[in-house]
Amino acid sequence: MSAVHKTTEDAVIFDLAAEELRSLNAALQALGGKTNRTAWTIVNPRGAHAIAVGVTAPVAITIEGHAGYYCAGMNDGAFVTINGNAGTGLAENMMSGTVHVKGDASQSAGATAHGGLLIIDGNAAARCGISMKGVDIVVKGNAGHMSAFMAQSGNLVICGDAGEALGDSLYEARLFVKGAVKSLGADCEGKEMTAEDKEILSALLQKAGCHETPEEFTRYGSARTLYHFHVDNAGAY
């Protein structure tokens, strides 16, 4: 055990002003499924790039304070939590697990990610939820333009505003807002909320810790003409 970080009863805890990050990813990395070294606090992130990405073993990580661009990124199992802020991609291409960031994210939140849960307790910055392919994404206040672009599973909730364009070229996943959304984009439109929609909501509400009902949300989906070529649609694309 390195002697710029150490073992309590509670945690394993990881000072990045003594250590340098590689060498927390490579133990995060060499964990496995299995360990008896379940808790990690991570001290004096100072917005470093790159925390905790590739963690494949079902471990809590705490993050304490501000982190910088691909935060959790190819997560896989853990339960990560941000307290402050997160850069541009936060739990980029996420398969399983949930990360949870108690500030703002910047731009291209949950891009691309498979599985797992993502919460944003703050505002959301542009395409949050870009080529989403399963994850449940909830953000607590607003998100910006673009959102849900080229989404094509997972459930995108929006306790907030959304920003223009949502939804731009959207696929088969849920969008679900409760404040004003500035504009749809192509191929996205209004849907009526069904029962297994609200099902599918209410249970992302209580697990994100919200207090919002169903009943507040509109349903956004796809129009689905653009899933097939044709000439007349030719300026959409």
Contents of the next structure:
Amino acid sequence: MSAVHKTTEDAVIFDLAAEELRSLNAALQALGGKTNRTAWTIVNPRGAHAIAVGVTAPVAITIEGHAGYYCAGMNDGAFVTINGNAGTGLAENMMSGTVHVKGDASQSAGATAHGGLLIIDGNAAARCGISMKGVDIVVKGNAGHMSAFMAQSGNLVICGDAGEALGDSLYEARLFVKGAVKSLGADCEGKEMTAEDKEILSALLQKAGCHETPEEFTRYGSARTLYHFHVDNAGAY
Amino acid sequence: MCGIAGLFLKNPSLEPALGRMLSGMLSALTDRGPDSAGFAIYGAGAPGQLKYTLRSAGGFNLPQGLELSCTAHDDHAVITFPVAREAEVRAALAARPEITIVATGARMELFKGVGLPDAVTKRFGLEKMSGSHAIGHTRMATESAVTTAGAHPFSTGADQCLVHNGSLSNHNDVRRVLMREGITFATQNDTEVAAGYLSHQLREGKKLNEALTNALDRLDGFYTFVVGTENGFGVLRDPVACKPAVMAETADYVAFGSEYRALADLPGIEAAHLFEPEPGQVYFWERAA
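Got the form predicted on its own; could you also share the form predicted in complex with the partner chain?
The next block holds the full complex; its first chain is the one shown before.
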């Protein structure tokens, strides 16, 4: 690990122009929960795929530039900040921790994620939160079409507009949208904002550093009509 | 998969570096398309002159009496001749079945071949080429065989070319209709049909943006297209946005990459406006003719 340059006892700068991505991920994945090397800065990412995937230690990782596909995938406890944009599959299957992208995220951000918090300061492209299973996602800009497709659990907050077919084939999960929704997907409907919803939304907005208030949002959720097969629909198959 | 790179220069002082910039972009897209690669580059034309890009397995010994400017690039060559001689050149080439006309036009030259992108661009000397805009492709074949003819870009009209990431599902139907309209196809490839569709639209007097808008209705399947014309450069993604795309715009250029990695070495990229083209939306840039 010759290119890993220790600036202080616990801060590490890793230059992806000088060192292999695999050694970065191996080093991050080998960190134990009690490591002292708690602050990692990754420079020259140049859109590389799979940066900081599978990290299980509660360390802070800052990526200085644009990340490629699957950045911070399977994250379990780390706090990952991207000072740039992220490609497809940001924080895919995250278990816990926080992933914060300061720019835009490409499609399928937070896909299948079970837990943790994903904050997208810019826009999210199509299929944000597809099949999400418990993650909290806050998009400060707009989210693309088919967001929260088949979402099962968790919360998706969109401070801008949502694209076509929001929440299509939704199981559960709370969707909160401040702006316009181009169209709702099958079995997704507007819901009354309960006191519990407001509490959850308010906490998420605060965590993500948003100034919006829960009253500005509309809550969407599952109409639960696709939970069971209806024999009247048999002719459609 | 497949990788696409495109560059449209706004600042003419970058024109001598166009080939070098594009070859770096294609190299970065090697793992998206290691089967074959190709590119079309729009250089300076000369008034009243036409350019044909030819491909031959057996050299380019042109017939006696057909004295033309001919620049060889490996198994491709570019011939330049006055517009008035086009029929004569066509007839001479028709008598040489080993020679394929790859592309025609006033400014476009088109090269493609089987192999890794670095090997293909080196063979044709892309690094030293200059021009106002260029598009390139690295191919991972899905719909037809890995051959030179199946590599992208496809050209079905003068100074027109198209590259594609994705696959079309209704290409046989569209091909049949276009053949009745007089569009000719050299392969069974789906992408060539998309190129033919746009050529037909342009022939019918449509503008590039109108042709691309109509393609949204007529072409079914997955696609990110990048299209070149004599003065322009267009981008279209299917409404589902199956295939990736990222664009960068600065005061000097507009660049397209399947992934950001392809754009990472471009000058001034740190300050560029980066965006993902919206699904089902037509983007195009044209320079003053």
